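A lone chain, given as structure tokens: the form predicted alone.
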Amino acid sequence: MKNSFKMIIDTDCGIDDAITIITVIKYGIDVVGITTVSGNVNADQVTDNVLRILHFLKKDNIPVFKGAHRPYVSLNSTPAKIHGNNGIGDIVLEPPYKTYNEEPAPYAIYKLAKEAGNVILLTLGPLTNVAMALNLYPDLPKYISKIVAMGGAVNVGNVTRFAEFNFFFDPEAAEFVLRHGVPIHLVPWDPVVATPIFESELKETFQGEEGDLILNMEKSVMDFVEKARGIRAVFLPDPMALATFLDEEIIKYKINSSLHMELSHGSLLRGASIIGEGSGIDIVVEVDKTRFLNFFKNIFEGGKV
């Protein structure tokens, strides 16, 4: 598809978030701002990660806005543990020239979307900032043409048997966003876990200076997956959300449905995603792995998409 749109990225910047941000920049999408949220690591560390990655990419001009430190309701939040202590595989990038902007992330989402007039909101972490923005600024949906999100699980989760990390971390926020009527392109955990990317495939796909960074960041994840599953591979949830939005031919099967969150406290089902009888959310169920990898290979080899 043509890059006639502007994009806001909302991220809890772990390794797969970083890969997605790098891909967005290399693809040439006009990123009007990046907002940060606690998830993979705390919001302060996430913000630092984003600023360092943008500096690495020579994109210090993209404004960054710090967002929510905690979920909507729960006071306790447990970060993901497979991304290293700093969220990007304990890789230390050069510090940036600039810091984040003072405006809070929910306001920045509204302001940037209103200025752009027809923005794509790419959400790579818990939806706390997005829910707050929709709550504070009821006209915000007029300025968002689509939310592209990674989150939820149809049949299998990665935090519990039923729940995926992004939506599990703040299910109330996810439910609020899912109910708000903005068109959503959603990649849940199911097609991600069905598409392991082996170390050899990773090395073949991601080339150049940025590719070397990605390979170094992913070492901690490969070590974790190897211990847990017996295979030296990674999964690319956030990159899959981006790629399937930009190239629909990667999608082998999707459904259009509604999605609801289980919010019962103390329940083993809390944070689970439940397919409803409505419509409005395009849920990717299966992807073509070869097309998926070729999408990134073309970008990181310098070819045109």
The other form holds:
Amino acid sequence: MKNSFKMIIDTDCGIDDAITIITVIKYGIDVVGITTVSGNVNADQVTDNVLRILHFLKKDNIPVFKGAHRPYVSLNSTPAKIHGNNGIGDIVLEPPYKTYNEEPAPYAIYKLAKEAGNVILLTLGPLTNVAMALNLYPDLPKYISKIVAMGGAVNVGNVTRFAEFNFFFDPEAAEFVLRHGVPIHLVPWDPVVATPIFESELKETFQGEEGDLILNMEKSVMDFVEKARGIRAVFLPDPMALATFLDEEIIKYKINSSLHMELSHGSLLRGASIIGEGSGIDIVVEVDKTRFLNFFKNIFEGGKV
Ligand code: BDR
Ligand code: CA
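Compare with the form predicted alone: the form predicted in complex with beta-D-ribofuranose:
Let us now look at the entire complex, which starts with that chain.
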């Protein structure tokens, strides 16, 4: 297993963020800290969700740091309705023993990355904290071996026709991070929407106590997708970022390119990500669904952590 690295997770936890965190823990990755950011729900609720998920996993020892409440400039900070009022499908998990750490998320990202060295920074939400950290600590890139991110859209978005939620929520932050030259493994919305996971597949893939939690959280999403698209299925954006990083065989097609954000206010394209001439960002375009599901099946059929 490819887990001889330390990881920091930055998240707007979110149902699929929660699935990703559970998977990371079950996979046995050494998580040195989790930072939170507004996105699916506000940063306070996100922080509470992360603490409860960690408690459920008996991983209260992993430090949690609260981050940005608002995007850099964007006024459009509407939460994503699909995750329910509390962000985790309105499931109420046991309260944690402990609270979040005092230090703000951007500082924590820097401190933890410097201590760990060669860290993997897994970003599952808007890039506000990461942009702030890169701005405050210019030597931060030295300590990050890769940013593994979910965000952006090559051809098809989910907030507008052109823009995906994480990058749309804070496009200035996304642009700042994309320009920084840190190696990025990116899963945009395109391969995610091409890979609906049907209810029966979800049940077969995620087993055990954690699997039950995942199915319960995803119920409201399935209702939502059924109304919107007429299929009982979910999409797994954040888990796809993690899985394609850990098992490259899942990737059927990827490109290496530069990526730029459209930032004009009032433009129909604001928040869209546009492929550029340059290189540096590995963008996953197509995945093998069977291998993707098997990745999780293998991890979850072991039962409890
Ligand atoms: C992204 O937006 C959020 O709702 C999901 O958690 C994911 O990170 C997909 O566009
Ligand atoms: Ca997310």
